[in-house]
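Only one chain is shown below, in C-alpha cells, and it's the form predicted alone.
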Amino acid sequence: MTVRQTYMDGKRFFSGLSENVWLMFLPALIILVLVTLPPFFYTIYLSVHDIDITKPYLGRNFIGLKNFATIFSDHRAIGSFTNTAILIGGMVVVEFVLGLLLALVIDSFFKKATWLVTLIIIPMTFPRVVIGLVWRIMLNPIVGVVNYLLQPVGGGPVDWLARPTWAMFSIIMVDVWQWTPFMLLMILAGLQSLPKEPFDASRVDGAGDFHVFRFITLPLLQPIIVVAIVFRLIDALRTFDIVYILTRGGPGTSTETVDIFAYYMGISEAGRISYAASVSLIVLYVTIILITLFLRFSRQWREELY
C-alpha cells in the first residue's frame, strides 16, 4: 500500500466519520433527555400550581404564576438570593485571584515540584459533609483551634458561626480552602501547555515580565480561565451542604442561601413544594443568563487582549 493510498483512505474515513458523529453522540443524548426532561418540566408543572405536601386533601389548584409573583415580594426569598450572589461572588472571585497566583508561582519556582501540587489539592478529595463537619468543629468558640491560632496575635476569641458577618466570611473562607486547588489545576495546566515561542520574542525584544503576563499570557490563557470560572460559578451554586452543616442559614436567614430557602419552604418548615419549585426555576433561569453574559464577555476580553 502506497503512501497516498494509505492518506486517501484516512481522509475518506474520518469524512465519513464527520458525517455521522452525531450517531455517536444520539445514546448520551437519549439518556440526558430521558434523565433530565421529565423532572424538569414536573418542577414546571408544580410551580404553576398550588400544592402543600403537608395538606394533599386541598389538591392541585393552577394557579399560573402567582408563585413566581410572591418570589419578587417575599423579602425572606429576596435575601436569600442576596445572599447566594455575595456567597458565590466571593468565593469565586478570591478563588481565582489566590489560584492564578499561586499558579505562577508554581510554574515559575516549582515546575517539577509534583509533591506541592499533590498537597494542595488534597482539600478537594475530601467529601463537602465531612469538611462541613471538621470545620465546624474548627470554627468553634469555646474548643475550636481557630481561636486557639489567633491566641498569640492578639485575636481574642471570636463566635465565627453566631454573627452574621462572620457567618459569611467563614463560609467564604471554607470554601475557598477547598475549592482554589481547582483554579490552581486548571491554570496550572493551562500556564504548563503554553508555547514558548511567543515568550522568547518577548524576552528578545526587551518585554517585562508585566507586559509579557498582560499581553501574552492573559490572552493564551484566556479559554482556559473560562473554562475554571464557568465550572466554578455552575458548582458553588450547589452550596447546600457546607452552609447547611456550618450556619443551616443562620444566624436568622443572614446565610440563607437559594437553595436552603427552598428547602425550608417545600420540605422542613412549610411544605409549599410549588413555591419552593418556582425558586428552583428562577434559579435555573439566573444561572443560564449570568452564564451567558459571562461568555458573550469573555469575548470582548479576549478581542480587547489581542
Given for the second form:
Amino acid sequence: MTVRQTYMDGKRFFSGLSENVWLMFLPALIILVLVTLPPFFYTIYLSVHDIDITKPYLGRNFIGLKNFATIFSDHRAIGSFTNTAILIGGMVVVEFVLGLLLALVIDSFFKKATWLVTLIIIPMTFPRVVIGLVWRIMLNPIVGVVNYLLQPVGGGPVDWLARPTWAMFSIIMVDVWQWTPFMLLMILAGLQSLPKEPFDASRVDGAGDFHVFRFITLPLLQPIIVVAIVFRLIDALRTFDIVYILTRGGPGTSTETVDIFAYYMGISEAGRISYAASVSLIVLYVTIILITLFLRFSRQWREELY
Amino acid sequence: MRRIMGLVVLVVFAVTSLVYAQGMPYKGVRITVALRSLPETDFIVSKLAEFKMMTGINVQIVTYPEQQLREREVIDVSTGAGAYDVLAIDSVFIPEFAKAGWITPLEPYLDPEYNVEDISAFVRGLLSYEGKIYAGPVYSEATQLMYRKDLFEEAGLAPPQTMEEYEEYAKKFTRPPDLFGVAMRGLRGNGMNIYIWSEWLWSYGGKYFDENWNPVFNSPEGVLATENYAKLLQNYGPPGVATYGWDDVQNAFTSGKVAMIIDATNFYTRIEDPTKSAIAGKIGYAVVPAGPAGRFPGNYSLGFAISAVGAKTEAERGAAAEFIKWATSQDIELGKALQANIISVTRDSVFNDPAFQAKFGGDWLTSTVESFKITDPGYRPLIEEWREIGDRLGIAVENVIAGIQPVQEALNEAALYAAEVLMRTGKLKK
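Could you drop in the structure for the form predicted together with the partner chain? We only have the form predicted alone so far.
Below is the whole assembly, all chains and molecules, this chain first.
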C-alpha cells in the first residue's frame, strides 16, 4: 500500500515538470560515464597486452587472450579464486544466519532497547584496517588475549594465523564479528516495517511460532533478505584490507584472495599489470554472473515461499 | 613583443648570475621529496630550514607508509607523472629503477666534500647499479645475533659461533610456553623471510644463480639450508612464527619469551628502551653464527635518488643532488646519531667518532662494525628482477615453515618461476 503510494507520488512529481527533466540528470550521468568507462576499457586494453610496468624496456606486446589462458594453468591464480569463494561463502552464510537470528531475538524481546542496536553496530563503524590490526594483536599466539582467554577452558595455544585452515577461519571470524551487525540492521529494519495485520490474523487462526515465521515473516522479509545478501556479497568481494593485514594471503598462499593476488601480480610483487587486469576482469564477469543468478534464484524462491 | 622577451631573458640572466655569484646556484628551485617516515627521515625534515638558508632551495616533503611508498613511486614514474624529484628507495629496488631509467646516477654530482669513500663499502655497493652510485644512504643495517645475556650467563654459555651451536642452544632454551629458543622472520617477502633465510642459503654453501643465470637455490645445499631454517623455527620458535614479520620478532623478543633472534642491527634502539622492552639491559650482541661456508650477515639500506622522470631540468636535477648530498652528509649523519640517538649508521666516520663510541659502545658496536665489514652487497642479488623472484621464493619458504609443502617441491617451483622471469627479461637464454 505504502509502496504503491510513493510510486504514484513519484509519477506525479515527474509529470508535473517539463520534459527537460532529463537534462537535470545529464551532468551526473556524464560524470559517471567518464569516471567508470575509461578505466574499464583501459583494463580491457591492458588484459590483451603483455605490459610490465616495472620493465618498460620490454615494450607493450599485443598477445590476445593469452593472459586468460595463463590464468587457468596458474595454480596460484586458481587457488586464489577458490580461496575467495570459500571466504565469501563462509562470511556471507554465517553473517546471514547470525544476523537473522539476532534480528528475530531483538525484534521479539528487546523491541524498545534501541541502545542495544547502537551497541551491536559499533564494530561496523570502525575502519577495517584498524580492526585488522587490533585482531592481529589479539590473535597473536603468545602475547594475544584470545589464547589467554582460552587457556582456562583447556584450549592449547592456537596458531590462529599461521596454519592454513585456522587462518581462513580467523579471517571469516573477524569479518563475521564486524559485518553481522550489517545483516542484523537490514533484517531488523525489515522486520519492524512489516505490517501487523497478517501476524494478528495468523495468530487468531492458531498458527504456532514456527509457522508464523515460515509462512508470514519469511515471505514478507524475502526482498530485504535478498538486498542484504547482495550488498554483503558485493562488499565481501572487496575484503582486501582485513585479509591483507591479518595474513597477507598467507601462510604461503592459503588465504590469498583474488584481489590480493591481482595486487601482488600487478603492483606489489611483480609489475605484470596486464596479467592483473585479466584476473580482475574475470572477477568482474564472475561477479556479474553470480549476482544475476542469485537474483533469478531469489525470484524463484519468492514464488516458492508463497 | 620580441623585444620584451629579450629584455625578460636579459633580466633573468642577470638575476641568476647574481645568485650564482653568491654561491646559491639553485636559489628558488622547488623540489619534491617522496619518503617514508622514519626517525632518520624525520630528523632530516626537522633540519630543512637550515638547508633552505644555505641553498635557497624549496623542499617539499611527501610522506607515505612503508608499504605504499614503493608503489606510489612506481606509479609516479611508470606513468610519467613525475611528481617527485627525489625518491627514497630500498636498496634492493635500485637495479629495478635504474634499469628502467627512472633514476639518474648520482655520481656526476658528487664532490670531494661529500666524501663518498666514507660511506661503508657494502652500502656503496648496495646503492650502485652497473658500477655507478645512484643514491645517497639515509639508513643502513646489517643482521646480527641478539641474545639474552642473563640466560646465557645463567647457563654458563657464550654466544653460538656455529649453526650447530645455534641450534643446540635454541633447543636448550626452549621451554614452552614461557621461553622459546629462537624467533626469526617467517612471513613471506623478499624483504621478510628471504632477508634472513638468505643467510642460511649462503652459510650452507648455496647460491642464488649460476654463472649463466640459472636459478640454483633449489640445489642440495639450498634444500639443506631451507630445511634447517624451517626446523629451527618449527621446533624452537614461538607459535605462529611462520607468519612473523620483523615487528613480530621484535615484540616476541622484547616480551622476554625468546632467547635468541637474528635480525637488524637497528633493533638496538627499541629493544634497549626500558619503556618498550622487558629485557632492556639484558641483551648481548654478536656476529651471526657461521655455517659450513662461513658467516653471512644480511644487509639493507635506504637511499635518496634523483628521479629521472620528476627532475626534468638540469636545475631540478642539480637541486635534487644538492638535497641528497646535504641530507646524507657527514654532518647530518653524526647529528642523527648524537642528537637523536639514531644508530642506522651509513658512514664509517660515525662509527669512529669518539662521542658516538662513548654513547653506543659495548658489544653492540663491535658486532655491528664487524658485521658491516664482512657483509656482502650481493647478499640478496642486485638485479632488476629481484623483487618478483624474491617474493615468490618467500612464498616457498613460508610454505615450508608452515608445513604446507615439502622443501624440494617448494624450492623447485620458485626456481621454475625465477627462470621464467629471467627468460622474459632475456638474462637467461631459452
